[in-house]
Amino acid sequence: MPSDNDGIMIILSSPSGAGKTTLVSLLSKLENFEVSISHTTRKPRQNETQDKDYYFVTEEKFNRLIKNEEFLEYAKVFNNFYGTTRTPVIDKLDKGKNVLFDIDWQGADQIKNKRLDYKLITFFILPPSKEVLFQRLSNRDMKDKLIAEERMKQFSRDVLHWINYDYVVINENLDNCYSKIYNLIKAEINNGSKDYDPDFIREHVKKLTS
């Protein structure tokens, strides 16, 4: 049974290229914070390690996990499947670990709808502008302009889901963005006051979608 000593769940989502994976990695260095490792059917990127960044599996194995109802959430993104298995997450939470999720809005919705008896805080990360996002996507390991353009089209759809998150944070400067998220998590845990301006975020989203 969940208790006051349980860990909390912290979800970070963002359109592709806005920086959620880097932020999750920084937060995981905090004491008692651990990343939930997702399963995926996509191929590893150059700098990724099996069982550390992802559990890279075949589509056949992924479908078997779906059939056995082992996922807390899963989604198909850019023709690849991503998913979080339930047992390791619950195990960590019961041991008092705070679990970080690097997942998209589809996965976040599924976890919210599960209504687990653990505290959940959700963050949506946005870029400072569409121009900066395109630059980041073009500089990543995807030199292919078509891929960057495909992700920009997806961005216009993904950004609309900001409204379903507890907090939206703009990643203009990585250190500032990290500090903002860290302070909001701390305030949530300690019931402290939160430095958060929803009107500013609403205006920023308007700019991104106009």
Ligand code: 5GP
The other form holds:
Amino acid sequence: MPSDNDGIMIILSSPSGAGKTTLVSLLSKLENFEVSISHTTRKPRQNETQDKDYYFVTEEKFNRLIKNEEFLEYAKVFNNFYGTTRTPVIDKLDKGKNVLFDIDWQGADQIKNKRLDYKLITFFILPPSKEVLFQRLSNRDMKDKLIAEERMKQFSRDVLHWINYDYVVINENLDNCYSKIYNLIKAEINNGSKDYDPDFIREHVKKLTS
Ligand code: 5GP
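Show the other one: the form predicted in complex with this ligand, since we just had the form predicted on its own.
Below is the entire complex, every chain and molecule, led by the chain shown above.
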């Protein structure tokens, strides 16, 4: 049962390569913040751990979770399925934990539309420029330039969803970006004043999409 002591939900989405996963991991170190661990049918990357980064599952298992209506949201992203199971999230929120979600715009839309009785803050993280994004994507998947190029194309489509988020934050410098998000969360929780300039963001998006 929702109450005043419940935790809040904080969604971070971004086009691939904007640094969102690092930000989520930094925020998860804050007292009373926990990350929602997603299920995915994607194969683990070398540095990833089962049950910590993701629950890596077969498509068969994923389909079973869909059928049993266990997902709060799920979506297909880059040919793989990703989803958030409902029970662990609600359990954390009911215990007063703030839950961080590293999910794409489709999942963010689904959670928003559920209109749960928990406070929700949504962030969309953007890279400082398309050039920087390409560099970041190329470094990550050195072996396969095609993946970087494919994700650049995906970027042009994903960036258009910025408009549906409460806040858009530019990740030029990790520390600054983290502080910006942290301060906005604090301001939201305490009903304080928010350091946020929507006009600046609109101009930045214009540059990224031109
Ligand atoms: P990656 O494969 O690089 O870890 O993630 C690819 C994309 O899937 C990222 O944008 C990430 O935020 C998103 N994603 C990860 N988990 C979930 C989830 O549970 N639901 C949705 N909708 N997207 C997710």
